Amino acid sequence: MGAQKIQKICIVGAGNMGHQIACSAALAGFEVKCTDVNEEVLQKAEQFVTTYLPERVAKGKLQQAQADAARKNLTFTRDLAEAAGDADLVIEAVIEKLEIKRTLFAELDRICPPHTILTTNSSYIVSSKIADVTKRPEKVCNLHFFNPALVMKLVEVVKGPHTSEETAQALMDICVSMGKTPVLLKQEIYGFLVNRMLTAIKNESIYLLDMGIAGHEEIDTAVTLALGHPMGPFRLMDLTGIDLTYIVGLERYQETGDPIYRPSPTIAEKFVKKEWGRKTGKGFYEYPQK
């Protein structure tokens, strides 16, 4: 399927990804459909839709005709059938759990039209660990946005063995509709390009912490003062949430049994404490909620 017969997009999982990702392909004119399991999650979901338009049109960020018709294109439901029934393309944004995914995948492959793309946005789990639970590999495929993503334009898109040309091609062209930027990953690599690179210097920083060489602001002052990144990498953890940073590490240790891999005791005690950063209010700084 081409990018021009795509119109209609579900996003499975309302969380902070998938929001912003269905608010985006919203504003850029697809028909979108958000669903998560969690009716707390989707009204907050929901909830932030309908405060984040009126706020870019009053900073001046949108027409007021560009708010209302990204409002009416996006709708919020908790039936998957609802959602993904009618869908082209769907966008799976849920917890970085494999056997999830792939419950969750063999329930899209059967209820999604024969010619509707199947896409994960995560950002470790490569498809080809889904792709055989669904009788549509060759459309199925890693879509991996970045948070936020309403305002990141890169998104990694990752072929897997099983995907089509056809596939990656509609799905960046998809993402240069959205107004991102894409970058085609011609095989599957653990973290892909990004991740792999800033997994080095996290793993790095926590280091260099746990020995008590320095102190969680110095390593991001050093980090965003000297390197020229936006944000330290502690400050990086509490956005993207600490909790992802240990389920992520603790099953590539599982998995590959290189302790290198193992979450060190800092991590693994804020995520026993559920200090996992902005989501939480606590993480390695204080947020206070609102």
Given for the second form:
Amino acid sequence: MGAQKIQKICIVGAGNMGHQIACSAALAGFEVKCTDVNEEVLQKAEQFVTTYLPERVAKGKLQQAQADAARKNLTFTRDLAEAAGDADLVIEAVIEKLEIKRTLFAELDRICPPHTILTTNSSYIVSSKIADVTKRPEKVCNLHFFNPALVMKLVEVVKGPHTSEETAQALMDICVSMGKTPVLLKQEIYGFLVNRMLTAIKNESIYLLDMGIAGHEEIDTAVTLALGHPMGPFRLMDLTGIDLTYIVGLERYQETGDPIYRPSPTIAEKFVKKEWGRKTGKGFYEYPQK
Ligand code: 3HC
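One more: the block was the form predicted alone; return the form predicted together with ligand 3HC.
The next block holds the full complex; its first chain is the one shown before.
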């Protein structure tokens, strides 16, 4: 299926990434259905959109007609079959657990029409670990957005050995239609481009913190002012979720045995205390809940 024929997009997983990808696609004129197994997460997602769009209008960043059209384009449902049954493109943004993704893709393969492209927004899991549960591996690919997805322009399109050229091209084109800038990775690699670089910076920052060389605020200040990053690694972990840093690091450590991936005691402690960053109100910094 070519990008010009993609009109209906289903987002599975209405969390942090999912609902912002859904809103981006709706703003770009696609008909979007967003689904999640968790009613509370789905309600929060809908609530976000209901406040975000008028706020953008009030800020002068969006016209009322655009906000109305985007809201009309976007529906929320707990029913996966209803959300994905007529989709041209599915973007999965559920928890980073391989078995959950494999089960979901097998189900999507049953539910979706044969032409539907199935993608994962996973931060690390390559689609070749998932594609074999479907009968359409040539239509399975990684499509990796960045947090906050409504703001960040980059999308990584990671072509697996099973992904057809046509699918990769359709995804590159669809990103452009969504106002994003895609980069194509011709081969799969763990962490893709950006998360590989971020992991290196994060690991070094945590090492310096744990060694008592400098505090997290000092390290963030250094990275912001000397390297020109919009936010330092600790503020960024608070944004993307310390739970994710912990879960992904632990899984990779278990998989490879490489100690570079083992979550540091600081990250493990924050995970156990549920100090996961913005989403829980506290991480390395505090975020008073509105
Ligand atoms: N959701 C939606 N919009 C947001 C937002 C959010 N959470 N946070 C900020 N924005 C919007 C604001 O509304 C504002 O929009 P406007 O200029 O059009 O009015 C714009 O972003 C700037 O916001 P602020 O002025 O409040 O704050 P900043 O200028 O500090 O920008 C930031 C905030 C965009 C988050 C910026 O700090 C940034 O780019 N940080 C780096 C983010 C980053 O590195 N992301 C990649 C993370 S890695 C990843 O996602 C990989 C994954 O696999 C984990």
